[in-house]
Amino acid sequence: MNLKKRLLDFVDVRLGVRDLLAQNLTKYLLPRNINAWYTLGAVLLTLFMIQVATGILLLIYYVPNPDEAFQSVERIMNEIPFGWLIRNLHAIGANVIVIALLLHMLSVLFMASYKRPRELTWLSGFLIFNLALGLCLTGYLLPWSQLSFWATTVATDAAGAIPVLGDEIVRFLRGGSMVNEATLGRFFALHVMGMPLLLGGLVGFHLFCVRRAGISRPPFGPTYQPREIPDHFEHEEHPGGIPFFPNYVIKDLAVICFFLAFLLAIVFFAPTLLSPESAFVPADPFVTPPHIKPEWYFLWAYQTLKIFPSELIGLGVQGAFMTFLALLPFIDRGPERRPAMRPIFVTSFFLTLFVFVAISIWGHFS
């Protein structure tokens, strides 16, 4: 015990762990009516985690060759000892991350959280929400299976809409003129380093945000007030409120353990709920299967380039929807939060929302 002491001891006269623990832990206090939409970041980067330790542990077999990155993950699934769980956890683990990003940013609206002074932070989670799908559509390829080489195709085929530049894409995606060993290369390069960068400084950044603008109050209940923010920087204080840890924490872990428990559900009871049979099948590019959808998450965007007559007016409406919800915080710039009291913004982000699952299911059944 007084070695222990002795350590911290002096770790803590070089820098301070004692008091930077305490104002991170138990000094950071948060509203008493906080609610478990708040612990949604912290089961986001639970998952995260898991993505990286378990993708760590697929690189040791995986080989990034359209002659054995098939036959590479079937070894995984079939032979290394518990390949299996590290790979569905992995696989399962990223839609599972949507799920939790899209419930994340659906509460961050409903709220309105995204206000000022929390423009960067909203931004920052928006960037990381297109990056992670990013992942999802890169990581989607390196199996090398019939399902994950022609929805890369058909993924990739959409960018050929753009006028002018539109071929020129298509090619520096794929890196050639159809889905081959170079497509796969950069895929792998993008999935397991380019990106994960992007995404490490995105969310340290986002972090960094939530902590000097503050936790948002959440806008319920009659001690509600809303106020109008000063010019210059203010960190949002809550005196009287909660200290984040342990009181918080544990709402946290119990959130956690929740997805936690959906995640191992599904990986031993339903590992194959969302894989149609083309999942497990070599890729071969000259046998087009039939009906090849993306991933769910994706299905409200394919959908929409088949409604509009030509894909270039479906891409323009994505564009503009996505572009719209990046800039909200700078288009709603009034003070109020509550949903009561904004009864257009609560009908439209239902109407939208339904809009979306109506397309999502459309595109799924056409």
Given for the second form:
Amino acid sequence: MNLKKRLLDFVDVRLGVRDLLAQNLTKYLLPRNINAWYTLGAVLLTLFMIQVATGILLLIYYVPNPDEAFQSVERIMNEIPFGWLIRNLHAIGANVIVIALLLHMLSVLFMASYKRPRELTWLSGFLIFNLALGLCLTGYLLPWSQLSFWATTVATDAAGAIPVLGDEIVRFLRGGSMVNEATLGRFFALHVMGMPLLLGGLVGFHLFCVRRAGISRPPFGPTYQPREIPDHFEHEEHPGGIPFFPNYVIKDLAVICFFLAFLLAIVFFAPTLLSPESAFVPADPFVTPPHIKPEWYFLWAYQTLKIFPSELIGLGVQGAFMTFLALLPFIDRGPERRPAMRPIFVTSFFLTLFVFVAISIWGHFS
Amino acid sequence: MDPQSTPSTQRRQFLYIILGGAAAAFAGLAAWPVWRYLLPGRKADLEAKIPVARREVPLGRAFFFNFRGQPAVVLQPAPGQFVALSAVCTHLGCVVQWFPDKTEFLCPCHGGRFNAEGQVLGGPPPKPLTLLPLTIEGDQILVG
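Form predicted on its own already given; the form predicted together with its partner chain follows:
Complete assembly follows, chain above in first position.
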């Protein structure tokens, strides 16, 4: 006990850690009516850390070469002790991250937390979401299975619908006219280094924005009133609120445990839930398997391209929607955040959600 | 028991122990698969004999090969007489080289010298090169 205190004193004298910890933990007050949706950031941080750890472990045995990639993944799954666990945590964890990201974004949309002064928080979060999807796409090719190969072929081919530059963009993405060794090389580099570095920077900036602007108060309860946003910077304080530590950390940990239980349940009891038969066959550039579909989170985009008479219109609609979503805080500028006072937004929110789910299901069965 | 009778510091201590124990158990549970995953795999053929063709080892010459994951060497110092040795220097683990004109091994790292039987002739190596058992079957030398 004495040694612990002396160690803390040593660091405290030099870095003032006690004050730092107090400011960010025990004296960092959150709104009293804060809810469980606010824990999703901590959940995502945990899941991202699991991805980094399992990704580094997979790099030890994975060989990024078309002749050996599939065999190396087979070896990880069947020969290396607990390789199946590491790989399933990584592959299925990516899907759980997408679920958590969607829930996080939907809750922010519903509670209108993206509004001024949190436009940059939203924008960085939106970029993190897109980067995470990019990581999913690039990671999907690496096992070099029939599913990987042809899903990547279909996904990169969509860019060909862009007028004039389309074919060149496809060639650039693939490093050639078809998915080949060069595609594996560039997707591998992006997946293990380029995108994670960018993601790390963005996550850091996102957390800085959250901490700097202060946690937004949930727009519920009889005492809630839209906040007057001043022209100058002002950290949103919550006097009389609950401390981040230990109160909210306990809630964070509870929801993290829930997500980990969900992830482990799939890893242990349904590891092939998201893997069709073609995921277990090595890539063959001369044989396209029937019914190649993208991952569930890309189904809406896949089906949108099929609904419209030309792929260009489909791409245009997707681009317009994503741009609208990115710029939403700059379009929806009113101070009102209470869902009950924003009937048009809330109706559009649920309708859009319904359309997305319906199109994805349609894409799955089409 | 009246909860007021238990000092809050004692309750806090109890909670710390429970939470710390749970965290340690979880960390151990997570660390075990990672440790096993990282452990070097054991080769199934640790007892297998490694064949070397006799024609690869002419008189006075040495043939280097992989013996169960480690560099080894077979040489023919006299007609029909073969010797198999570990090629790993006993000083700091570098791989020795054979100099047929001097009929000795030299370690390029720190100048350790060994004769054709692996005995130390000079330099810092503390002990001879490990002698490997061999048998000859037809035109094959079986090491191990």
